[in-house]
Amino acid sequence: MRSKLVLHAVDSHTEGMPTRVITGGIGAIPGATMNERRLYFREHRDDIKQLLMNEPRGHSAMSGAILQPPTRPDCDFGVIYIEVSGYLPMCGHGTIGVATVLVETGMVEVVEPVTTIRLDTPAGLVVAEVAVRDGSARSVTLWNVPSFAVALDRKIELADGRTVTYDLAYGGNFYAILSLDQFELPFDRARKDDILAAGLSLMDAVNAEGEPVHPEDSSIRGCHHVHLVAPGSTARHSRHAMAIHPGWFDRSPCGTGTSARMAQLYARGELGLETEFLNESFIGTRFSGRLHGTTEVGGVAAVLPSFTGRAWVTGTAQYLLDPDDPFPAGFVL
């Protein structure tokens, strides 16, 4: 058997939605800063992001996280996200999956009944606190990065001549948020393709626009998220369906995005602090979330969020890469 090189990997799925984790194989990644390390990779190696994530070895709607040593020494482990769009500053669902799988597998001291993780990740410092019985993890609970709202009811004109109102928030990603109402179609599973193509359209108009940018990080910008809220969502119990660049839906409740509706939320005045919050995803999984203060970011008004969810190992696999294997970075249909 021949090989190029040899990925170590241990897969979970959060809630619906799958991680990669890759444990061994990748070899210190250049970069003072794990946002840093995002930029090399994604500049230097990027071959190995779509190896892992296209098919066959991946899907198109395939995400992962890289296992790297932290550049800041009160971390445990640093993280570098990949998924089949690109490499997010933060992944909720990701690291959900990574926080479960550094239990499992004994990559960290496990205690119970709570196991604290301190992640390095390109969008800061993430605190993973997993509840753990009888030697598994049962859920995780995640302490964002700073969350907040960028706009309220910013209207913008579609391609096909359709105005839509809209919010704009940040909760480790950049996240356009407006009722599916608004396209008059329904929230079914059935009618997924012109869900998919109402939120793309959206993340369009809103990138030709003008796209946001992080204050503190000019690296972190552009919106590649469009939360479609349900019809009946509350500010105590919110359904949407996300849709992702270039073109798939998030399985599970999304956790960045969930940071993102709660600093919507907040800002309009309907989610007060220490107030729980459900979001619930397409295929009807959930994800409690709660908000425990404030603070600014570059100037900006912003909420510190927690979330919680659940992930479960799938399997483990060795990836390989075979000289003669003529998709060394897999291909998407």
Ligand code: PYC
Second form
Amino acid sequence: MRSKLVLHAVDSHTEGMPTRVITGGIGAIPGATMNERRLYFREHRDDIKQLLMNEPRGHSAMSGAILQPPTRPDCDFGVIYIEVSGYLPMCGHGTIGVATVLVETGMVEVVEPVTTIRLDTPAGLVVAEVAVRDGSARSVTLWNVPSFAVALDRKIELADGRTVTYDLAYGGNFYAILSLDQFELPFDRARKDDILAAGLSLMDAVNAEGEPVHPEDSSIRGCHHVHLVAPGSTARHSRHAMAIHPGWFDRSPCGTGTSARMAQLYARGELGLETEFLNESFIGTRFSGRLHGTTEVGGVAAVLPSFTGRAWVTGTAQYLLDPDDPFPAGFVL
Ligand code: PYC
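Please show me the structure of the same protein in the form predicted together with pyrrole-2-carboxylate (PYC), now that we have looked at it in the form predicted on its own.
Next comes the full complex, this chain leading.
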């Protein structure tokens, strides 16, 4: 057995969505902030992301997180999020996976009933409160970055000539949010290809009209997630399909999407502070969310969200790269 590298991983899933947590083999990435490290890794080490996320080691909906030493003194660990599709500023299901792995491997001091872990993410500070019983992580509540609505009731024409109305909100990533009804599609996994195509057509149109840009950090930009709200959803219990660039669905209820959705509902006057919001994924798994207060981000009115979900460790691995491997960066079919 020969290998050019050895990448240590603990694999997990959060409410159905995988997070491959890279615990060793990469070292500290250059950069004074976690976002600088994200951008450095994207430019100089994308081969490693591709190797870990693409087939044959990953798949077209693969997701992961690279543990880093923090760049800020008030944090325990830093995190770079990786996906088949790129490098997210923040990922909710991924952070629940990270916090669970840190507790269950003993990489942090485990305190019962709650272990608090402060995480330095490219989008900012995220605090994880892990409910621990008998040494096992039972659930994770994340205090996410401030989230905000960018626009409500925007009309846009799609490539097929259809005009739809959507809201745009930020919860660590930008989300276009609209009802699935506007595409005359049922909330049915048997129609997943049509639902995905609908989401991607809106994503293309939104970005063609002008990428959304974070008011404090212009490197956080673009709409790569479309939140298609199922019929019958309310401001207290919502179901959705989350279409993600370049063409897959979140299996989890999407933590940054839950935060964006709560910010949108708050901006619409439909969800108050300290009110439980249940968000259900396309496969029926749930996060429970809550807004705790208001703030502002670069002059934009924002809310302070948290959400709770659970992850399970699924395995450990050392990923290798044989010097003769014909697919050193993997492939996507
Ligand atoms: O949970 O924030 C999330 C997320 C983003 C993309 C996939 N999951």
